[in-house]
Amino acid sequence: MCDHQPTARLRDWALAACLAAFSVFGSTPAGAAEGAALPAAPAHSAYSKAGADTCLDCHTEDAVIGIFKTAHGRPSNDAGPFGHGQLQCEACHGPGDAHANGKGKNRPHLIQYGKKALTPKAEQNETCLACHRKNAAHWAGNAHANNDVACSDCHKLHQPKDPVRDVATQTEVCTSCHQTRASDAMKPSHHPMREGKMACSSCHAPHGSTGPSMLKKDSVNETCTTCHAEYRGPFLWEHQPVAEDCANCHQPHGSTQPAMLKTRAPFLCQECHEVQGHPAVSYTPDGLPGGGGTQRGAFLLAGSCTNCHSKVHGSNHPSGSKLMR
């Protein structure tokens, strides 16, 4: 089935390169001169003679065969496990000769992946990072790494189409853990995630980032204005909470209020602004601090602050100091 079997020389080279990647991310081993012979494989690290063909003698289920429809199983992909001179299944699962020739309970385990795997998650991840470290430069120390999440908890490499890399199915994978966000996405006002037009990775970098909450950009506002460029500014007249953080007013994962607002106006506005002294409130005892507020309620609930202050994100009009134009 696999016509790209490595020669013994190529196999020894690939093994040594793999060991070097695990120890110092591909640098020359300490004490080895440039161009010197690479170290020989340890005696217990025996690879099978027939590569993937040995594995496929037993592992014929669809859950395994699917890898040949992915980039990892494509011989033309020189950087992949099945590329020229690579170790095929054993590039990820480790030396398999003893496993293939063992019997019953004496058969040693290879590196396993998944939530129920015997292999520690740190070891699973290090195997993946040996090749994919440039794609996960901020993995160390991020929330997923700190909570012992394995690459295989999210990625399904033997499936022809990895669900977490598909916009239509990614949200389902993420919300299997982040269940509160699944509830938020079902609220009336939400980003088009359940419609398959956006995914969690549209805003977040699941492998780590320099921004808060693993955002793809360095701040909430910078992330939001990637799409909502009309609110980026700078404005001649700025609304301070907007310039500070979009999340001061909006719930980005979903809300029961229009425009994903935290609270419906005018109550949202009144978290910062008091109504007393507003030109639209009559100067009667009702309009004074502690007054009954009948006119206040009629004015604010019948319409809203945004009936007049329509440019709440900022204004560039010379007369826009009150964000009214």
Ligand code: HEC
Second form
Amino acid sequence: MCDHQPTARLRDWALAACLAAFSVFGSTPAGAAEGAALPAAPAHSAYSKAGADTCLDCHTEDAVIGIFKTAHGRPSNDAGPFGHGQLQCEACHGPGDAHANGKGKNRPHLIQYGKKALTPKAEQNETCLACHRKNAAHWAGNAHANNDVACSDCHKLHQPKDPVRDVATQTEVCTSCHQTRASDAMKPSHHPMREGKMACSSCHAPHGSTGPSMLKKDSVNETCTTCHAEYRGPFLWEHQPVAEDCANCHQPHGSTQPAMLKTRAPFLCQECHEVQGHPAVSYTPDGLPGGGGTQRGAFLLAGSCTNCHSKVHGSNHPSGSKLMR
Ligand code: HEC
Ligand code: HEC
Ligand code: HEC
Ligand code: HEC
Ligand code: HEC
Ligand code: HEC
Ligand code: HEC
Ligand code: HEC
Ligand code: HEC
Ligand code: HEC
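Show the form predicted together with the named molecule, please, the one above being the form predicted on its own.
Now the full complex is given, and it begins with the chain already shown.
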């Protein structure tokens, strides 16, 4: 019917194929027990003789055969598990001959994935990394790897659509562990994540990165200004905390304050600026330079420093040193 159908004997279980298959695991054998010496003859292999066809004698569950609707299940994908000469199901689940021929309690377990898996996560991950080192170049030592998070905690490989790779459903996957981020995203001022227009991976590299907090770029500001280019600077008149780190004032995951601010101006500004003299007296405009005067109405209504210091991100105006124009 289509090239995803498993019924065709995808694999010629000849020694040549067997050799090619072993090379999949490179120097870090995952399924291949103890870097197993190549079997003398395929008949003695710990791998099943008919590959996926063996497995599919028993495993016809929808939850399994969904894999043939994914990139992994494509026989035309030479480097993929079902490509020519590859180990098919056993590329991920390990040698399965004994499993396929076992009965009841004597059916050995294979490499397992998911929450209840018996297989240690580091071993699961090595199996994937055998083919995916390039995609996860910064995996080793990142916060996920260090905290025993498995590839399969995020990726669902037997489903036609992997929820973590879909912008509309990814947030749910991430917040299943990062619960405070779920409540942040529900706050009135937020990035359009729950609207399905952005995802955690718009800013983060979940496989690890060279930046802080697994951000995609080398700094918070570089990450933010990939989209908010107008605040990139340099400005003639910089506002030091802006040039330093957008997160000095903003909470990128969501806030109850407008513009995702950590706290509302004037309090935000007064975290750093003197309460004594201007601008502390700014609550009463009479204390302001110029006596407030015509500013009075607007200032009392909005009560915010940004009514006057509107260029809080920096100014390019020749006389913008006070960030007012
Ligand atoms: C003769 C039937 C049969 C064949 C053939 C078979 N399995 Fe299984 N498999 C089972 C049964 C039964 C279970 C246990 C299901 C349970 O406990 O819920 C199982 C469980 C599994 C599991 C779940 C984890 C585990 O280790 O228990 C995986 C993964 C699996 N099989 C993969 C394979 C693969 C890959 C092949 C082909 C190499 C294969 N199976 C061939 C019957 C079979
Ligand atoms: C690219 C790696 C990969 C390949 C190839 C693969 N699987 Fe899996 N398998 C997984 C992962 C990861 C899971 C955990 C569930 C998920 O991600 O959807 C899993 C889960 C399973 C389960 C357990 C389902 C459950 O209910 O817990 C069975 C059974 C299974 N696979 C059988 C197979 C069979 C049969 C094949 C070949 C047709 C196969 N797998 C090919 C990675 C793979
Ligand atoms: C035998 C090698 C091999 C193994 C083992 C393997 N993959 Fe893959 N994987 C591939 C190839 C090849 C692709 C397709 C890349 C492409 O088409 O761009 C792929 C694609 C993917 C994709 C993207 C799917 C898509 O639709 O583009 C994800 C996610 C993925 N693999 C995760 C995993 C995880 C997690 C594991 C371990 C459970 C794993 N892979 C094991 C070879 C492998
Ligand atoms: C914390 C969740 C998470 C974990 C853990 C994770 N991934 Fe991913 N992975 C993602 C997301 C999200 C994407 C999509 C990235 C994007 O769209 O920018 C992705 C994409 C991929 C892709 C598609 C190609 C690419 O690079 O975009 C592959 C292949 C892949 N992951 C493999 C792996 C492997 C192998 C592991 C384990 C070593 C792993 N992933 C662990 C979340 C995760
Ligand atoms: C299975 C649980 C789990 C899932 C799913 C998960 N994470 Fe994590 N994540 C963790 C753990 C555990 C840590 C380390 C402890 C911590 O910082 O909370 C972590 C840390 C992080 C960090 C902090 C990195 C650092 O260097 O401080 C970021 C950012 C992150 N995860 C983003 C994501 C994103 C984005 C996703 C979804 C694509 C995701 N996580 C999915 C468990 C998970
Ligand atoms: C708009 C960009 C952006 C988006 C989208 C985003 N983050 Fe972050 N995230 C950041 C920045 C910036 C930091 C560093 C915060 C800091 O320095 O105060 C961070 C830090 C983190 C941390 C580690 C530090 C901490 O505060 O706990 C985790 C975990 C995290 N984010 C998870 C997530 C998850 C899960 C999602 C999706 C629901 C997500 N982030 C979406 C920008 C973003
Ligand atoms: C992938 C692109 C992207 C990245 C990266 C990004 N943003 Fe945004 N940002 C958006 C979009 C889209 C909106 C919504 C704009 C709209 O609704 O008009 C937005 C809105 C905002 C808003 C206004 C929110 C409001 O309620 O008015 C602030 C503040 C903001 N972003 C700050 C940041 C900060 C700080 C970072 C870095 C940590 C960042 N953004 C990274 C795309 C991005
Ligand atoms: C000193 C505190 C501070 C820092 C640091 C800061 N901002 Fe802001 N930002 C604000 C304030 C205050 C507002 C609300 C503007 C207003 O009320 O006129 C705002 C608003 C925004 C908005 C929404 C603008 C709109 O039109 O709705 C975006 C986007 C934004 N900031 C991005 C950034 C980026 C990107 C960075 C880092 C380069 C950054 N901010 C650093 C204080 C700051
Ligand atoms: C994280 C600390 C911090 C926050 C929050 C902050 N600022 Fe600043 N601001 C500074 C620093 C540091 C300077 C540089 C001071 C200097 O050069 O003497 C500065 C400079 C200024 C200047 C120019 C002063 C001059 O003499 O040229 C103005 C105006 C200003 N800030 C207004 C604001 C306003 C309005 C807010 C609130 C929206 C705010 N700041 C929030 C740290 C902060
Ligand atoms: C009514 C307009 C107005 C409001 C509201 C206002 N400022 Fe100012 N601010 C000014 C003017 C005008 C100056 C320039 C004074 C000068 O050049 O001597 C100034 C100067 C400053 C300076 C530089 C101080 C210095 O010694 O040069 C800082 C810092 C500052 N304002 C912070 C704030 C903060 C924080 C708020 C809110 C609490 C605020 N301003 C509210 C008009 C205002």
